[in-house]
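Encoded as structure tokens, the following chain is the form predicted on its own, with no partner shown.
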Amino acid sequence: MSELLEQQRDHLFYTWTAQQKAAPLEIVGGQGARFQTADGDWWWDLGSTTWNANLGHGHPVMAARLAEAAGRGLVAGPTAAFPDKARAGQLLAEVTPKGLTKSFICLSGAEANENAIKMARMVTGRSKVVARTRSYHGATLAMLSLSGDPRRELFEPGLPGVLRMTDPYCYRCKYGLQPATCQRECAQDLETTLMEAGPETVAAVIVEGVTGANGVFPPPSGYFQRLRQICDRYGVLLIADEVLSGFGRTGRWFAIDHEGVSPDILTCAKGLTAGYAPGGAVVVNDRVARHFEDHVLFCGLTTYAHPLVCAAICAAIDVYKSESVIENSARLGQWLGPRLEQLRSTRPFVGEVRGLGLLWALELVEAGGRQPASAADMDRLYATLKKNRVYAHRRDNLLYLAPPLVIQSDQLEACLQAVETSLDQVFN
């Protein structure tokens, strides 16, 4: 263990692990879709670090713009006015779905979702919130309560008034349906949930544009249109959590754009600043914005809309536009889908591949069946990927493929070959 890692271990906690099991990488630099560790090795970043490095590592525009902003030495409270803050709000209104006009800038996705729920409660005067069974909305106490994630169990009881609806998990459909017979029952389950709870008590439904860390479930066509209709029918606000799926991850600015549906509130983070600064935002429509013209907005922390965060937002959106990053994600996603299907067809331990743009998951199973691959096999796969210098996220029996959106086709093919090699070394 290096002196640096020993120093960190002595004085800092690592997230989501028992401290004695922590195995951090000492990252010293990077370029594009790869990062470099202190031993000189270059790794493929198939996880976009923490799903957030949409513009990759060492992007020169991001580095220059943040250095320029830091050089101004501006310290400002959350109610201050300055150019990057005004422009960040303008840019968010331009790229988010039609009708979303006003933003609240914070520091993370979990905080964006917390503020969205607070706004929904204040606007509607209702308290309950519907979330999906396998959702993930953040690791704060309140957002763990909303997340369909077993890690919340340690912190029960959590936020009261949380209701559940089912997920668009087509491979293991709750209703036992095939695509040809699907009538969007998973979306219709929202109305069932509302009627059981009393729709007049429900402030909002919060759904990820594509369920991310808990499975990568692209919803079937018409899913968000059905949710929009049900929310309108009962006066429930529709919150699109685009923290992971936003800013080109699925080949559109936001995953909900695939259906042309506008939510009442959209939350974002991660790709918002491409990982170059901690940032989140809540973007709302006119109805929500008007409420706070004469009602107090009880939201805010000391460093919300921080000058460096606002500079990073402006720089990232400028790069997404000027370098056609969203288009690159869409183009590679159209190539990647068939390429992964080819992999699945030749390897019986790959039960399903699913995704959009550059957000995909392989569901790994016992060869020839549908039983999830064992935890031991998944541990071996993770270790093998690391030996082959591939950094990727995994969860249960899922392996995720989510590289930076600036990756090129030849690089993506090289990544896939490394993944195939690792899979064969473990499962064959």
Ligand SMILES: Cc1ncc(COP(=O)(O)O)c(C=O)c1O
The other form holds:
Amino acid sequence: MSELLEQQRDHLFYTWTAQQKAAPLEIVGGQGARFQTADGDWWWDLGSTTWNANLGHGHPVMAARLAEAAGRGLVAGPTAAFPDKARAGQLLAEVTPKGLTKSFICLSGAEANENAIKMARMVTGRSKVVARTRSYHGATLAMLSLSGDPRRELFEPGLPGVLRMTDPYCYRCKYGLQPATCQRECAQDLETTLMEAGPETVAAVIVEGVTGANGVFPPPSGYFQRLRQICDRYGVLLIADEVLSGFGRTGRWFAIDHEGVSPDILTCAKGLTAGYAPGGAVVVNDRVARHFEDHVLFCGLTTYAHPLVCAAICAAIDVYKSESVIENSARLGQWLGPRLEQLRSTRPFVGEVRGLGLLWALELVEAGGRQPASAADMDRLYATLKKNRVYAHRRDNLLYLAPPLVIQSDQLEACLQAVETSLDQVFN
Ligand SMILES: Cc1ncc(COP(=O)(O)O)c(C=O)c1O
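Starting from the form predicted on its own shown above, please give the structure in the form predicted in complex with this ligand.
Zooming out: every chain and molecule, the one shown earlier first.
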């Protein structure tokens, strides 16, 4: 172990792992879709680091704009006014779905969701929240309570008043339906959940634009329109958690844009600053914004709309636009779908490939069946990918492909070949 890793191990925690099992990478730099480790090796970043490196590594504009902002030495509290802050709000209103006008800028996805739920409770005067069975909304105590994620279990009982609705998990459809017979029963489950709880007690439903770490389920068409109708019928606020699926990840600015639906509240982080600074935001419509004209907004952070966060937001949105990053994600996603389908059709251990833009999952199964691939095989796959210098996320029997959105098509093909080789080394 290098001196640096030893020093780090002695005095800092690694997250989501027993400390003894932590396997840190000593990253020294990077360029686009690849990063370099201290041993001189270059890795494909097929996980966009923490699903957030949408603009890749070593982006010169991000580096320059942040250096410039840091050089101003501005120490500004939550009530301060300064140009990057005003512009960040303006840009967020511009790129988020129609009708969303006002932002609350914080530091992370979990904080964005915390504040979204607090706002929904204050606006509606109701307390319950519906979330999906498979979902992730952050690691704070309240957001873990909302998350349909195994990581919640240790922290039960958590936030009271959390209700569950089912997922658009078509490959293992809870209702046993095929596309031709599907009537969007999974979206309709929201109404069933509301009726059971008493809709007048429910403040909001929170759903990811496309479920990320819990499976990548692009919803069937009309899904969000149905949720919108049900929410309107009962005065429940629709919160789109676009922390992972936002900022081009699915080939549109936000995943909900695929259906042209506007939520009441949209939360974002990750791609918002593309990993170059912490950053999160809650963007709300007029109904929510108006409430706080004459009611106190009981939300705030010492570092609310921090100058470096605002600079990173402005710079990232400028780069998304000037380099047509979102268009690149959409274009490569259209190519990737058939390419992965070809991979699936020649490998009986790949049950399904699904995704949008540059957010994909391979569901790995026992050859020819539907039983999930074993944990031992998944461990071997992960180790093999690492040996082949591919960094990717996995969960249970799912392998995720989510490269930086600035990746080029020949690089994506090279990544896929490394993935194919790794899969064949383990499963054939
Ligand atoms: C959909 C979703 N929401 C919220 C979060 C929490 O974001 P953060 O880790 O920035 O708090 C994540 C993080 O992975 C996420 O994927």
